[in-house]
Structure formats: C-alpha cells, structure tokens
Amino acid sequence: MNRIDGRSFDALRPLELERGCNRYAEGSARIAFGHTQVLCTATVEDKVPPFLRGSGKGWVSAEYAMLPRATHQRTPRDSTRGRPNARGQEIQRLIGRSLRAAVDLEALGERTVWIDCDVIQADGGTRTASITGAFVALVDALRWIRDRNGLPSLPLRHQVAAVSVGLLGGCPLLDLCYEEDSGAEVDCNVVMAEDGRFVEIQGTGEDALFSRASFDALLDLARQGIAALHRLQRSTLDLSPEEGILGG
C-alpha cells in the first residue's frame, strides 16, 4: 500500500536523537521520529517513596506532557484546566513501567530517577518517542549516580525502546503517523529489551477484530523497527562493554 508520506510498510520515519540538549539536568536527550518531537530529561533525587523508604531500592518515575501547540490546536495546560488529562497520566504511567524494567533498582540504592518527557510536537508516536528518548537521558543519568557515588558498575539491566505498529486497510505499518493512526484499524504499541522479550504491549482492536497471524506479523514488524531503536540508542549512548548492554 502507498503511505502518506511515501515510506514502505517496514518502514521507520526519519529519526534524530541528540543527548545532552539540557545543560542542567542530570541527563537528557531530544528524539524526533518524523515531525513528532519530543524532550526527555532526567533528574536524581536521593530519595523515594514512602512505600520504599528502608528498603534500600531506588525508583523511577516519569511525567508526561503535550506543550500547548504541540498539536493542530492548541490545547490549555492541566494546570489552566485545573485536572490532571487522563490520557497523559496514562501514558506517564507506561513510560515509567518500562523504565523500571531496564534499572537495576537494588543497585540503585535509595534514589529517585524522574523523567520528564514534554511532546514539543506530535504527529502519532509520542508515548513510544518519549520511552526510546527517555532511555538515553536515564543511562545519562544512571553514569551521573554512578560516577558520583562510587558504584562499581551502572545500575542497568537493560535496553529499552518502543515502536507503534498498525493494521490499515488490512496492511501491517511500522511507526504510524498521525493520520495513519488515527484511521487505522488496529493499534499496537510495543516495548522490547534488547533481548527480544516484551516490557510491554498495548494492542486494540479500534474498528475490527484481529487475528492471531494479524498480531504475530506486528510484532514481527516491531521486533524489527525496535532492533534499529536500539543501534541507534547504543550509538548515540557510545556504551561500553563494561556498562553491560550492547546488544545484536
């Protein structure tokens, strides 16, 4: 089938992914999948939750937000509303899920990672550029604690990025855009170690029913898009065999 913006269906948008773009947080990174942007920062607090006070394990937490113009329309900050959006603390809700499971949280020690992802522009794909940004401003950070405070190594157990996939017009796509998402039949975002496994997946039938040989071509779609996140992470990252993740 012929994609709006001409790529083929195995396609990922062009990509940009920059570290460092804030100088004052603990790490940060600007990621673009097409004309979707969006900056990620990560800032250290040495403490946590009440619930894991004494514990020993650390935490990370993420915050998630569209800046007023980042769309068509412009849309009031949750602050002028007076309402948290609910599909922003949703969203926020899986970005921290999935960062939690690339940290080591027992080496981490009694420390907060907060990671704020501000979508600066959106055309579909913002909570998936939001955890593949995020990941690098979290290592960024997690080498700041470790450099720091003396860790003898950096408290990461593994690689994580995302990638939406769909079905349109009976057609598997790779990194949907706004207008393809917004049409499409099935939904599907994915978020993969480096290792194959699933963090997570967020699959929904929008105006038909899948089939399981629906569903195994996504993810075969997805495996491959995120393969190419994650060289693109570990390039941008210039990790080190001694920092534990390198991948295929």
Given for the second form:
Number of protein chains: 6
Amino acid sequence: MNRIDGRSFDALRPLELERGCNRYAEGSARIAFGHTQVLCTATVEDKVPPFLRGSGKGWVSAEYAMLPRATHQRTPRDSTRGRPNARGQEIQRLIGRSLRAAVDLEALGERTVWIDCDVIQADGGTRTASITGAFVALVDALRWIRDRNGLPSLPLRHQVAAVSVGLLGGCPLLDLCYEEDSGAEVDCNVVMAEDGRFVEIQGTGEDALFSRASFDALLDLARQGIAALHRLQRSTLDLSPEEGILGG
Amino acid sequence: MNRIDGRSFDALRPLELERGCNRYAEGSARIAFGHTQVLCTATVEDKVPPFLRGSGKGWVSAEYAMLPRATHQRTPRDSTRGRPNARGQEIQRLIGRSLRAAVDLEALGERTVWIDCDVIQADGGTRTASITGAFVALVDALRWIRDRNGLPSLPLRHQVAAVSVGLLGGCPLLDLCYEEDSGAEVDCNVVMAEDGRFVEIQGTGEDALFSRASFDALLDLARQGIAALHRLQRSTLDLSPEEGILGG
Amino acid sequence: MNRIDGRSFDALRPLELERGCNRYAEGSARIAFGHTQVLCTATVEDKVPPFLRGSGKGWVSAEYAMLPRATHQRTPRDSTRGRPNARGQEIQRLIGRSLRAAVDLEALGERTVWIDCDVIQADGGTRTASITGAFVALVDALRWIRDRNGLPSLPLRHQVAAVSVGLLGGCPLLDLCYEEDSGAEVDCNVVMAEDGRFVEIQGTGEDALFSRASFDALLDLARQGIAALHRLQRSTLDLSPEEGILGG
Amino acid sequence: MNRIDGRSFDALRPLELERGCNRYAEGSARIAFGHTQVLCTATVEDKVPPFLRGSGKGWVSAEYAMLPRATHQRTPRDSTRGRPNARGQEIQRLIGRSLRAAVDLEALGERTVWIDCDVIQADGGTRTASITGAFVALVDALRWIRDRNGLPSLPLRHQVAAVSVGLLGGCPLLDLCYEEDSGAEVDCNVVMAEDGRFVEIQGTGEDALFSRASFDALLDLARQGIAALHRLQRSTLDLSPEEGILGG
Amino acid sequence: MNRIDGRSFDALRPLELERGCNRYAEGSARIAFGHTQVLCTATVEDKVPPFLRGSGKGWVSAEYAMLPRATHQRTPRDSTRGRPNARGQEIQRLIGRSLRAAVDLEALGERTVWIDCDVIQADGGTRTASITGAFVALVDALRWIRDRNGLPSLPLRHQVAAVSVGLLGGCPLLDLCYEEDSGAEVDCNVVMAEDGRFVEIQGTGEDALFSRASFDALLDLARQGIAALHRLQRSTLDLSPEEGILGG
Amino acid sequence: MNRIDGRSFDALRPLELERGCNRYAEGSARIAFGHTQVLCTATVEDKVPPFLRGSGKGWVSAEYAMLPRATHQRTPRDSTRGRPNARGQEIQRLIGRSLRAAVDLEALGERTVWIDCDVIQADGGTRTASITGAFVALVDALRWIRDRNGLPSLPLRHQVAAVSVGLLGGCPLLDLCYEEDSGAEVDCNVVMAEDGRFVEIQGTGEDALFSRASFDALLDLARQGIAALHRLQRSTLDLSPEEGILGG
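Given the form predicted on its own above, I would also like to look at the protein as it appears in the form predicted in complex with a further copy of the same chain.
Let us now look at the entire complex, which starts with that chain.
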C-alpha cells in the first residue's frame, strides 16, 4: 500500500524542532510534523493551584488551542463561541498529564509551569506534536528554574514524547496525516518515556472495533516512532549526562 | 493483598441494573457498581446534527453530569460555575463514541438518540458504569424506534460494556472504587464489544509509568470483567436471538 | 368532577419519603408526590456568605435543577445552554427562603447548609415536593451539626412543608399533577409551618383572574394537605419532643 | 406608629406618571412611587416566540433591570458579572405574567409586545411600580397596533396595577419604601385587575410567619391602594369607554 | 446646505445639563444633546484595581450602556445576549481615558471613581454627551471626596468635554445627529481640555478617505463646539476659582 | 535623544513580510515590526452577515488575538476568562474598518473575507503591524476570488497600511516599541491610503494633553513611515499595474 505522501508505513513525516523561538518565555519550541506546526511555550509562575498550597509540591498545567485558520476550513474562536471547545479541553488535559509524568514535582517546589501549545497549522497529530515539542520548552523552563533558584539538579524524572498510530484499510501506519486520520478505522495516541514504558495510551475505534493483535502491532509501531522523537529532543536540547536519567 | 472491601483482585463490585426507571424516556436504566449509581436515559429525536443532514445516517450524542452531592465533598454545579466541566466533557465524548460503535447508524436513519448519564452517587468507575447502563437504555430506545417506524430489524451492531482496571501497589485490580482509584499508579478504562474486540482503551499513568507486561495483564483482567457485564446486560434486556448479532 | 387519576378534589397523590438515600451528605431524602420524584441533600459548610461574616449567624442556601429527561420532552441542560434557567432560579430562591424560615440562624452559628433539590422525574408540584423533602434532609443535617459541635439543642424554629392548589374548571384541587397544572386557571403554592401560619403564598392567575372567595377556598385546601405532609415528615424523621417546638 | 416619611399606614407615596417619555417606542411611561423611578417602554414586534408560531396568538414578554446606581450602593451590571441576576429574572417573569393577563392574546394576533422596565432609582416597590407603569406603555402600544392594523377594537381584557403591602412591627403598611421593606416581617406584592380580582399574590414571611388574619388585612389594604393606581392609569391614558371593559 | 433640523453647520443642538438627578450617587448629571439623553453617575469606592494597590494613586473607571429602547429599533440587552457589546466596551474605554486625563490621580489617593453613563435615548453623539455629562458628575464626586477627607484642594487637573464632527456631502458639520452620522463620509470624535489641547482624537473614514485639509477643518469646528460645552459645564458646576486651573 | 534600540526618531524597526505562510488560507502573511510578529490569514466565505443579505455587497470582518505568551507576562486566554477582551475587540474593529476601506465591497459581491490577526510576539505596534500584514493576505484572497469567479478586475479600491507614532519626552517618534509606548505621553495610530489620505486616526493622550502643533508633527512622521510600508507591501505582493489604482 502506498501512503498519500509516499512514506512507508513505519516512517515519520519530516520533523522540525527549534528551541527558543519566543523571546519572553522561560522555555519555547516550534515543532513541525510535516505540515502540522505547533508553537509551544513554558511559563514559570511562583505559585501553585489551591489544592497544592503548602504541600511543597509543584504543578504543570497545559493549554492547547488552534488558530482559526490552522484548519482547511476556518474554525470560529472559542472566545467568539463563548465557551471552551470540548476537544481542546480533552487534549490539554492529556498534555498536562503527560508532562507532569516527566517532572519531579517535589523537587520542583511550589511553582507552576504553564505549557501553551498553539497550533499554527494542523495536518493530523497536533496533540502528539504538542507533547513532543512542549517537552523541549519544559526542559528549558526547568533549567531556568534550576539556575535562578540554585536547585541541586534538574527536577526532571523522564523524557516524554508522543506519536499517533492507526489502522487504515487494515494496515498499521505511523504518524498519520489528516487525510489518513479521517479515513482510519482505528486511531491511537501513545505517550512514552525514554525507557519504553508508557505514560498514556488512548486507542479509539469509532468506525471499527479492533482486536488485541492489531492493537499490539500499533504499540510496536509507536515505540519505534517515539524512539526517533526522543533522539531528536535530546539533540535539540543538548542534554548533558548530569541533567538526568535520560538515556535511550 | 486485601482490597478495602474484601473483594478479590478480579472481582466486580455488587451490580444492580434496572430497566425502565423513567416513565417518559424511550429507554432508561439505573445501574449500580457498588456505591456508584448512575441514571441513564435515552431520548429519540427525529433530526440529526447539521453535518449529517441529508446523509440518511443517524447519530448518538451523550451528556454526562454529576449531582452536586454525588461526591464526598459537594461539587458546585456547572451552571453555577458558568462553564462546562472539562472532565465531564471528556467523559461524555467517550460515552458518545462508545455507543455510536454499538449502533448501525445507516439503519437508524436520520434520527438522534440522546443519552443522558447522571451520576447520583460516585464511588469510582462512573464512566464505565455510565457506558454499561446507557447501552441498556439505548437498546430500549432502538426497539421503540423499530416498533414505531416499522424498521425490519434492530439497528444494532454490537453490544458494548466497560470496566476500569488499574495497578495499585503493583497489583492489577478490577473495577476500582474511589479510594483505590485515588491511590492507583495506573488507571485504565476499557470498552469492549461482545466478541472481545475493543471499542476504546484509555490507559493513564500519571503517578507512574507502566510497562507493556503490566498493561497486558490489565487488558486480560478487563476482558474477564466485561464478559460478566455483557451477561448482565443481556439478561436485563431479555434480548432475543432475532434482535441481533449479540452472542457471547 | 373526576380527576385524571381518580383522586377526590382534596386528596394528595401517593406519597413516598425516604431518609438517608445518599451516603455522603449530612442529610438526604428522596420524596415522591405521585410520579414526581426529587432527591434532596443537605450539605454543611463551615462558612457563610460574605454579607454574614462576623455576624455569628448562619445561612441556608438552595439549588434546584431537573435532570434533562425528568420531563415529557427532554430539556437541554443549563450548562449546555450556557446560562441558568430563570424558572429554576425562581424556584430555588423560594426553597431557600422557606427553609431559612425553619431554622434558628443565630443558633446555627456561622455555618451554611446547602440544600440541593434535583428532580428525577417531574409530574407537577416539583417545588412543593422539593420543600417538603428538603426539610427532612435539613433536619438530619442540623442533627449532625448539633452532635458534632455540642450544640445545646437543635437550631430549628419551625416545621415547614408545601403543597400546590389550583382552580381547574372552577373547582379547587389539591396537589395538581402536570396535566391538571397545565389546564388550571389559577395555580397557587403554599408553604406553611406546623402551627398553620404561612411562610410563603404564591398565587398566579395567568389565564384567569381569581376572586377573594376562590382564593380563600384554595388556602383552606392547602392547609389540610400540608397537615398530612407535616405528619409524614414527623414520622419519617422520628422527631423526639426534645428536638423542638414541633407539635401538630 | 409614625412612618419614616410621615405617611399614614394606608397612604401611597407621591405618584408621578408620564406618558410618551420615549420618542421611539410604540408606548412608554415614566412612573414614580416616591423616590422609586422606573422607565417603561413597550416595543411591538411582528413575530412570536417559537412555541406560538402558527397559533394565531400573540405574546407579551418583559425585561427588568436596574441602572447600577439606582441603589444606595452601586450594583455591578449583569453584563459585567457575565450572568443574569436571579432577582431580576424573577421580577421580569412576574411583570410578564401580569401584563399577559391584561391582554387579549388571541385578538392581538401573532405579535409580541416587549416590555422593558428600567429602574432609574430604587426606593422599594420597584416591581409594583414597573407593573403599574408598564400597563400604560402597553395600552399605547396596543393602540398603535390597533390603528396600524385596523383591528376592530383594542385587544385589552383587563386593567392591571400592583402595590406592595407588608407587616412592620405587627402593623400593616401600604406601599413600603426601602427602609420599611428591609425591616418588614412580611412582604406581599399584589397585582389586581379593575374588578378587584387578583392577577397575582406573592406573600413572603422570611423573618416571621404570618397568620391568615394578618394576611387578610394586607389584602384589604392592597385593594384600596390599587384602586387609586387604577384611577391614575385611567386618567393618564385618557381611556375612552369604547376602548374597553375598563370600569372602576 | 440645510441640515435636517435647520441648524447651521457650526451649531450645537439644544443642550440640557442638570446636576444632582440621582439621590444616592456622590455625583450625577443628566445631559441632553438634542434628542440624545444620558444619565451619568459617579460613585466613590475606597479601593483601587489590583495593579494600583499600594501605589498611593487613584483610578477612574467608566461603564457605558444603552437602554434597550434608546434606539429606533429595540436592542437586546447584553445580559440577554450573554456577552458584552464590543461597541459599548470601546466607548467606555474612551470615556474612562478621557476622565482620567481630567483627574490628579496622585492627589485622589487610593480611591476609584466609577462613572456610569446610561443612554436613555440615542440620536447620535452618545459618547460625546457621555463624556461631557460625566465630567459634571465626576467633579461633584471629587468635591464629596475633598470634603469628606479634608483634601487641601480638588484633585482636578483639567476640564474635559467632547463633541462629534463629520463630513457629510463634503461639508464639515458640528454635533451630528443620528441621521447625519449614518450618512457621513467621515466621523470624528474630539475630546478637549479647557486650554484647547487635545485629550483624544478619533477620526474614521470608513466610506471615504479624508485629506489633511478636511481633517484640519473638522478640528477647528470641534474646538469651537467644545468651548461652548466647557462654558455650560462651568456654569452648571458653579466652579469657584479656588477649585482649580479651570479657565476658558 | 537616543532611542532604546539606537534608531533615529524617524526610523522604522527592521521589517519582515512574508506571503503565503499558511497552506490552507486563501491569503496569508507573516509580518514583523522588530520583535512584534503577527500571523495574518484571509478566509473567503460565500455569504454575508444578515444585514447585507440580498444587497449584492460583500463584507470584510476581522478578528485579533494574542497568544498567551506573546507578552512579557503570560496573559490568560479569553476562552479561559470566559469573556472577550475589550482591548482586543477594539483593535479588531479598527482592523475591520481599515480593510473595508481598501475593498470595493460592491464589486466583491455577496462574499465575506475573514481576516485573522494572531500576535505571536508583541513588542508594541501590534495593531499597526496587523493592518499592514493583513492587507497583503487580503489582496491574495481577492485575487483568489477574482480568478475563481472570473471577476473582471480586482475588487480593490485602496492600498492601506498603518504605523504608530508618539511623543516621548516631548519628542515625536516613529513606530514605538513596547518600552517606548509604555512611557509615551501621547500615542497615535494612523492608517493611511496610497494617496496620502487618511483611513483612520486615533490619538490618545492619557498621561498628557497634546497641542495641535505636536499632533501635526506626529501626522507628518506617520506619513513618511507609511510610505515605506506601502512600498514593502507592493513589492511583496508583486502588484501589476492592471491590478489597480495603486500608485505611490
């Protein structure tokens, strides 16, 4: 089977990952998975949500949105619609959980890192690109905190990246573009740490059920794709061995 | 390891499932998974959302909410807070997807079935109880449509039920209550059809990563729990062989 | 004249009143007036609204809502509509005023009792059923406060219950069901204390004006119906003479 | 007992009622009950709410609001608070019901009269002043409809006015000002037609219960006050005998 | 060219300006520019917005709204629409900036003066009438503050008034009414202090561009109109020489 | 006087203007005025707002927003705050008016061009950069309409660009960056067409009044800056003589 853009079933799209694209944020990254482009910023705030006050622990909170013309058809803004978008809220909850898994919240102390993922252009995989790019912004923000506050080490526990996999015409595919995603019988988003363990798995078969065997094949494919994303993150961040447990 | 309520690791909580608890709705059910109680109603509307008009296809749309004192602490109402609750929106999207997988939307014709899941009391597993109970309300609403409109058969493709599984202290547990859920390292919700294939899998490891092996153990446990729920649905609905593909 | 359900003009519908239906709330009750069913919970909070801070006085605040399919046609949720429902707000203000009249707010101290009345099924009289059921939940919450805080006595001043009366075809009727209520020329809700004095009277004649004589007949009928509700509340609550001024 | 402003217990405050204060509205009036001032406009719209389309019947819909500094302390605007005010919604529902009782909705045809009552200054009795003034605006709008559309007669059934009465220190008082209203044990708003029959009665005893005898005394007092308001409306409107059933 | 109402090109409409029209506000004024009527109140609050706390400086904040039937067609209320009106927000920001320019915010101390401008009837020029009338309410509120708090002098820096000018059929006109404003090629609002210097200039040519020469002619015309408004403000306020720098 | 970044008083910041940065929009541009960066897209919709239906005329509607971390401090999203931002609404109204002045709305026909200006990074002048960049996106969208619909010519009347000017320390400055803007006594935004005529002038002197002479100096400076922006737009768009009246 030939994919729309000629890729093999297990190939990622062309990747771009650029650090420091925003001059104000404590950490920032621009990431592209093919035509999907996301701006990620990390903002440090010296307080935590009410439920953590006095706990000594920190927090990571994420927001996700799309520019109106990130999509083929223009999408009205949430502020015009007067209410948040359910899909966006679901995605930002996923981003937040995934990045909290990466951070040592105790070592972070009573601080919040706000992650903003704004989709400039959408061609499938915006949530996985967001997680992968936001991790880079997050690490730079953690370095900023470490240096400003004299922390003994980076409050980082894991390296986190994400990719989508799916079944299209019965065939497992890695990193679906929008057109593939629209036609897929099964769509699965996988968030994984540097040691191959999972942070989150979301598999959905609205148009078709999926068997355990198919699902296993998808997870294998995801693992391979995420390994490449982990390598890209590490080289972009220029991580030193002292900065953590991060080993491939 | 002893569970809080003395169950074995692979036991469901006491189940209750009652059809027809609402005198107005085209289908309704009250379900209890232990102390978790949900009222499910199915409402038939003779129109579809804009994107389906003229397509000949139907739709299933779900809404989920909790009564303010369903929880240990009183939760303010969404209408008081002035905005929908992100967690609730995520859950109702899951319920909607899961039940659409059960229905033959072409055979349904241009009709919408609205599913309302209102949690009367919450003790963990409200989303899985909602899906399991809502399936019963849905089938009665589909019967109502079939009988009113002389459809040749029930527009049903699959039988759908759901359960939660998780790792607590490294141990896989079936059907977590609130206290177990709060302490679990990994939480996974599984929606499955009558033939053992998956509709949806959502595995989350915010406090801990999880290995492929643990995840496999969780899926095995879920399969076993859902089989029991499928049996309960079938007997409650008194499904006749003519009503469908439903066989265990 | 025969009523729809065969009752005599001065008969209440079959009543059900069950205490303690919610395992988390400090007080709770499920009440049914015929097919009308309401869940009432009372939640104790150790603070008061801003206008009472430092006053030493407590408060009772009520919220009222209907499940979407409590009604013949499904009603969209307030949170979906994005704004509170005017009818519901009017009713919850009435419930709040009525229950505050029952409580000794000075003796209560700086605490708020939140009353939630959620209509599971609606067949007329939801506001009067709510007040009557909520009183039971309230008393159990006051007992909880008394026992927890060593109050010398129950901070209760009055026993409060409510019923609807109306004119249909010129005939006064007690406890109208939905079909009667829709056709009634005059609709009146009466809230009364144990000594026959009024807490609130709301008489409305949108489709017809009403004379002083008719109104007097309605108030007589209401008094008789409320006396029966007072007896039911007392036996359900198992009120002891020491608990208050409550005598028939 | 002397009242704050020296009135006798059964005296209204100085009344002002001016027709045609707005140059655009189909009907308008400015009314003052002492320091309480309300602007009332009536707007004619050639359509009806969805539930009346095709019925041949018309509708009257009311909105009520206060300017921010109508009150002793400035009140934030609803649009700033982002949600409608529950008290205002309750009042506008009362105004709407009261004026619909005045109109022959069949004869009105499929038109809506929008009533806007905006309180310029508030010193108690704003809802009763609103109803009394809005009736004048309404009649002018009905005349406008009659003349524009060649209706055979004014689609008017009743003359409607309203006043507040209350018990203060056990004494029945007519037309309470803000200070009296704040201290009253019982507050009652009465809407009455030209023949002495009631449109609406709302009696509330939050701080004290009230007996049947006290309530009877309040209704007597209200009747006397409303008769004076009816006379003022008639002379202001310069009603001709042909315009209706209106006789004192 | 003859204007609709017979005015010469450089004539203001008949002006009315009345102080103290509201009995509760610390300052108030009713202003009319022809058929345009605005109620302006000034409310003193003993705190400032968060960004000024601890600064020793005060603030002036303005809100602007129209009654629903201020206009030829009834305009739905913001609270009904559920969101603030963009035009209204733009105008209230202009009013706020203009009046802050008039006040010595340091001398005011940590207090906020809230300005409310409510348009009773609109016939063009509502924002300029609002600014001109609100200045009068503001000065009375500043006098109230001075007298209550023993300030050495009125915390006033400038006298501020505003007028609209525009090009209609190529002709510069002063103080446009609604019909002129609708047809104008260019519309310009000018806010000016007592010494002829500008506070704000907003010139808009949506239907036609405008040259520097035309714009100069408009500013000349505005200056002349504002001088008359300054005189009216001074006589209405009965300003004494000791009260400030205000000289024509 | 030396400016912060070493520019002379009449120098623009380094400009970047890139066409076609979005692969879905009918027109798009990325513009930078120094560190200020804005993404502008133009979307074509084949319908018009209600007030233009059947008129044969088209419309241009603009929306403006900032990414949360476009600013030094993170700004919460409008959708999180639950209400649109007043400053943003004012700016998008300005952008809409300015671009409508550029278009021949009759020749456009019943179509709407939606302009979205999203600020990626803000360092002063976001509204003027938005107008200048959006013009480029708009022209490409008009070309798309012309080519798709066989219009005889481009429905364009004027070339529009904008710049800010201000007084800082009494000195007129062109194209203020954020730090200059914060300190400026007077801030003025000027929108101008290719022939030197004005589309819009907004001059504000909150912290200081401004004389006619200063204002004249600001307008002169703006004219010179806008001429450079016009040249950049023309070369970026590669406008041919046949495409319009555009000549410098």
